[in-house]
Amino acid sequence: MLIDNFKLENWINSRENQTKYDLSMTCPKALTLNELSQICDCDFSKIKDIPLNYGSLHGSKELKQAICGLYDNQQPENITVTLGGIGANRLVIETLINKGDKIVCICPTYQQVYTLAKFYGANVKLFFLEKDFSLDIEKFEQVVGQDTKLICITNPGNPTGLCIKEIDKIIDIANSIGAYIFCDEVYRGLKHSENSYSNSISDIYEKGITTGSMSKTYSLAGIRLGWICANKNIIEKINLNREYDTISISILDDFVATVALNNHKKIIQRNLKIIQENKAILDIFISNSKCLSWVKEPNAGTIGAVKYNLEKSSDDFCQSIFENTGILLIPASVFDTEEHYFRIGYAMDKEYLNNALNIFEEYLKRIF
């Protein structure tokens, strides 16, 4: 049975081989094992002695303990380890959703969650943020009503690059009707402020389910490792479904992730330096432009949404930029909105970003 096209991934995949500058990237500049060993003061030569068997079925106790260190109130029994964040999201949806269940998803967001929910037969309601990415909590409460089983959010947001200010009110609404809250938190830890970690929904709501990943916050997308954090009863149910698609994660990935997460503060310090320096470059680029502005300036993560002052669809605008410059951006249309903005990533190598923005600037001068 075929599922609906994944618009974001299709947009990227169909242009990947012709891309000269990829500003669709969402991960901070990837770490090498050499860089990771220096940051963590770890000798990775011992990895050569690890027997290449199946790993611990739900993640090693060392890895689970390291993941618990990212939260305030979690124990290893509240964690199961998955094949990337995308695998974690799928397991949550297929475990919690039955045909006919009502779910409300705050958008724009990562398409995977609501498309999968529809595929499994859920009654899916998409609730879009206002044009300035604010949340109208009264309208939201009306849409949730009394019959919603699951509320889906992403915090920090994709493509917004913003932390949700109204999280306590969302919890109050969910709690009043006994609904679950599922929060994709793959950018958690990258707030652009002194306290880089936002509160996790799994720490502050009994029926909160969190997914996380090594890809974004920890610059290790290549090890394909994610996790789910929730109360013990939910994790036990998820693990029943997990047996059908994941025997175990790679034992090598488990080892690398454990080392990294035991040193997560050092990695985040490195990544926030990249993010803050590059965001300053992007701020100047946008402020100097006559046709661009932030929808709302991002305060977390590695991405943001930029408005453009031109009567073109976001598809056409981003495609024209791609055809004329080789720069890959993400149109608002892949997030199921017709707004005039695009998503841009800015956590890559500084020279790479500067070169891309210089070319982008010259193209904008020609068309505006």
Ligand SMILES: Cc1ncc(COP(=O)(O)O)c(C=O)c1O
Second form
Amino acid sequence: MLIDNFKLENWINSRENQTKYDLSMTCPKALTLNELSQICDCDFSKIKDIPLNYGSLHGSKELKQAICGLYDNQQPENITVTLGGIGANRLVIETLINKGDKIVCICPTYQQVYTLAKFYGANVKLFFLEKDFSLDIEKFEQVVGQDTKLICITNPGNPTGLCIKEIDKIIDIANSIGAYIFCDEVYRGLKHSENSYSNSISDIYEKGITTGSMSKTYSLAGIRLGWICANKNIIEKINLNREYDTISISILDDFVATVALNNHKKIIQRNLKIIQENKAILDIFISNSKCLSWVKEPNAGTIGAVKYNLEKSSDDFCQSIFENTGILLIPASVFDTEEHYFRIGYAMDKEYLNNALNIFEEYLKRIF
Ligand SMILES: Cc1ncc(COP(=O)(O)O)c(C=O)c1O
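Cool, the form predicted alone is there; where's the form predicted together with the ligand?
Below: every chain and molecule of the assembly, starting with the one above.
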């Protein structure tokens, strides 16, 4: 059975080979094993002695323990380890959705979740944030009604780069009708202010299900490791489905992730420094330009949405930038909206970002 195009991935994949400056990136500058071993004071030569077997099927005890350290109230039985955040999201949707179930998804967001839900036969309602990315909670409550089984959110958001302020109200709405809340939290831990971890839905709502990943917050996309955190009953159901597509994750990934998560505070400190310095550069770039402004200034994660004041579709705008400069941005259209904005990532190498923005600036001077 064929599924709808994943617009975001298609946009990137079809341009990958011609891209000179990839500002679509969402991961903070990737760690090497060398850098990780310095940050964590760990000797990775031990890796050479690990027998390359399956390892623990649902993730090692040590890894699950390290994942629990990211939450307030979780035990290893509340965790299952997956093939990336994308594998985690798929398992949650596949397990919870039955044909005809109503789900409400706050948008713009990562398309994977709602397209998969539709694919599995759900009655999917997309609830879009207002033009300034605020959430009209009364309208939202009406759309949820009495018959929603699952509310889907991403917190911090993609492409918004924002923490959802109304989490408690969303929980009240879900609780009043016994709905699940599924929250993709792959950017959790990267709030730009002091306490970088926002509350996890799995810590504060009994029917809350969280997915997490090594890719964004911990700069290790190359190990393809994610997880799901939820109450024991839900995890047991998810594991039934998981047997059919995972067996186990790589034993090497398990080892690296355990070391990294046992040192998560140090990695986050490194990443927030990159994010804060680069965001300052991007802020100056945006405020110097006559035609760009934040839809809403991001306060978490590695990305944000930038408006442009030109009567051009976001596809056309991003495509013309791409053809003229080799800079890859993500148009709003891939998030199923007609709005005039693009998503930009800013947590990559600083010099790379600076070079890209210089070229971008020259281009904007020519067209505006
Ligand atoms: C919101 C969101 N969820 C999940 C993923 C998938 O992440 P992973 O690399 O962990 O599979 C992404 C990747 O961009 C994402 O932005």
